[in-house]
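A lone chain, given as structure tokens: the form predicted alone.
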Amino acid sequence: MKNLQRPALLLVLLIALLLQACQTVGNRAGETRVDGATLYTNHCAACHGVRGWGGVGVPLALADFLKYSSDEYLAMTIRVGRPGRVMPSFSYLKESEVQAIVRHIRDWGPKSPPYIDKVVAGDPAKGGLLFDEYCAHCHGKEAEGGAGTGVSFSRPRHMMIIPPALNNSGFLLSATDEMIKHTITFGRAGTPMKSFRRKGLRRDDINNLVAYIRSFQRQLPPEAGVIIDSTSPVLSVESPYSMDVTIERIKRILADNGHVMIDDWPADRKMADRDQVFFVIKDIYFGNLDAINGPLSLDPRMGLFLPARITLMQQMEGKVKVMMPNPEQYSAIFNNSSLNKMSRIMYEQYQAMLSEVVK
């Protein structure tokens, strides 16, 4: 009996060790999940790379900007975005995943510097002047930040890295007077961004610059931070007119307007809502070189939505609905600010078309 025990109390430990190792992969596996790599991947490489090296984003993985980007900015700039330019906030995120993220980037290159939340005094007045004279030309005139969103695509662009908005709560937030001051004294190798000591500027006048930075604080953030707030996601009418009738005016209100159309779908496509009231579908695509070309210039994403669409929706009862997106949405839905101008421009013009198909 004892010959038989034994072999049999060796199954059970076998088992149990089975099992262990089957719980710790698990456990592995679900850390895999919710590690920084994968955070990163599914919320940051698609502007700033798989590898960090840039896209839409800034590049992360620059040597200089690791080194003097410490833990505590990364994290921080992680959370509260960039408000207005494209880099959205995460807030939503638990502290555990922001700090796997930060620990992925760091991966990357030098350890974090030392955190120091140290006020550099300067004389803002003095720091304007010099701001007007060394800084504008790159970071704007009202520090709201270089134009378009860095590497994007083939679209044109002023610098290769976008020279980012220093008038914004976002950075203000996020970096601190000596993480300001150090870039402005020896530079960032890899960007446009030179040493101002090396220009000739002495340690006073770049505290009386950084002073200058910190003062946004104190003031409204310019137009380039402020989004668009609008109500409807989408603009409609209903059209006095048949299905064919308000086709054809569409067409030639479209060419009026300098517009081709791109495609045309038959409106042979049904669907049904919850009640199983039918609707026929139709869209029809439409643009030109101006009004596709200047806002994939502004922001590469915009292509979700060109060309512009406008979707005619019949019910069996055969009143006709003519809806459009909101341009007014666009801002917001990227967090680019870059965009207002122009989707107040295509907001008048898709509402004043509207307007001409129901008359």
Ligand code: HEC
Second form
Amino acid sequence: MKNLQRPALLLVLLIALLLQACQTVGNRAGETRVDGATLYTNHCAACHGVRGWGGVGVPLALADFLKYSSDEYLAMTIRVGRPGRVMPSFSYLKESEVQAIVRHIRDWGPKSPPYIDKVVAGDPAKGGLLFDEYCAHCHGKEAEGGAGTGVSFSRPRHMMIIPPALNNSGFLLSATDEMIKHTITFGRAGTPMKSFRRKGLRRDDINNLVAYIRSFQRQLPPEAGVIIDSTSPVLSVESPYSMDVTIERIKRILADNGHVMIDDWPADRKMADRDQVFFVIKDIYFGNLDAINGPLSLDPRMGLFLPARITLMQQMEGKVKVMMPNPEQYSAIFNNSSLNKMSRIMYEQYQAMLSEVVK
Ligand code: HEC
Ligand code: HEC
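Can you swap the form predicted alone for the form predicted in complex with the named molecule?
Everything in the complex follows now, all chains and molecules, and the chain you saw is the first one.
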């Protein structure tokens, strides 16, 4: 008996190996295989975590999330993003790539629920009253979502995950009434979003809430998803003063505006352009607690641009140019409406400081 088993086992192994080889050849020949795991790592992991446990973005691997979120919801969310929030739109990905990412996320948990796009009938006015009472302290008075982004260790424990915007065009386009209803009814274990059936809301109450959330689709706030259309990536003025005098003026103006200079290297860095013309360059980094913490609390990635910088540049005997990155560009990068507002304020402050330098 024993002797017979061994060849049989070998045969099974051989067939398995052959099948695998065929599959590999097939994939190579078609060259259409899209690797969802790699795509996810490249496009999503930085925010949602390598295994979907969340980061700047909400967790995607939770059972209660995947149980009530269809593949269609995932795909649409990837395509349209959440305009005005941090979640980007990946409209440039191919359909096959989007589907591969969806399959990768789906591997983490329950299979897709059926896609049922039927209207849940309810009274939005009654839903609005319930929303004020039960939801607004997390999702915001106008369902605009919590300030800031995703999961952060610096947040209070009860706000570890930032409540998403529900009045958001990207969310409303992707989510069906059924999905919203299930999320309110059952909540998402492992997040601050609790089951409101367990908290005592009845079916009618939940239907009214769904109708209220859906009503935002017809009256989205005008600033939703507006990316500030800024003219130039750099704010720049020409100084009528010498390099040394310009630097002294900048120092005084920064101090007058409550900023601290973070470093003070001498202005001796030289750089040659293509025609071998030399420049004198100086970078002045500055900031204060509010100017740094404000933008950081809205999006931790603002750390890339902070502390703020003024660059002075002088070509041979030419005039001194004073330049700063235009903060309005950040709003185009980060897709966050709160950051848009702050960028506008920073832009006005920087402009005012620059015009004072050359006054
Ligand atoms: C720059 C950070 C960032 C990147 C990159 C990003 N996301 Fe998001 N994502 C977010 C944030 C933040 C939210 C929550 C939206 C809100 O706060 O309103 C979100 C929401 C989502 C949601 C909705 C989750 C829910 O609870 O309904 C899905 C699905 C999603 N992202 C998938 C992806 C996928 C897939 C990728 C890659 C193709 C991706 N995201 C890339 C930040 C990001
Ligand atoms: C304690 C804070 C809190 C309260 C109160 C709360 N939510 Fe949430 N809600 C959240 C968080 C956080 C999430 C994101 C969960 C996650 O990571 O998937 C969420 C997710 C949702 C989602 C899914 C959004 C998406 O992008 O997928 C809906 C819909 C929702 N909540 C509706 C409601 C409604 C309606 C109420 C009131 C009845 C409510 N929530 C009360 C914190 C809260």
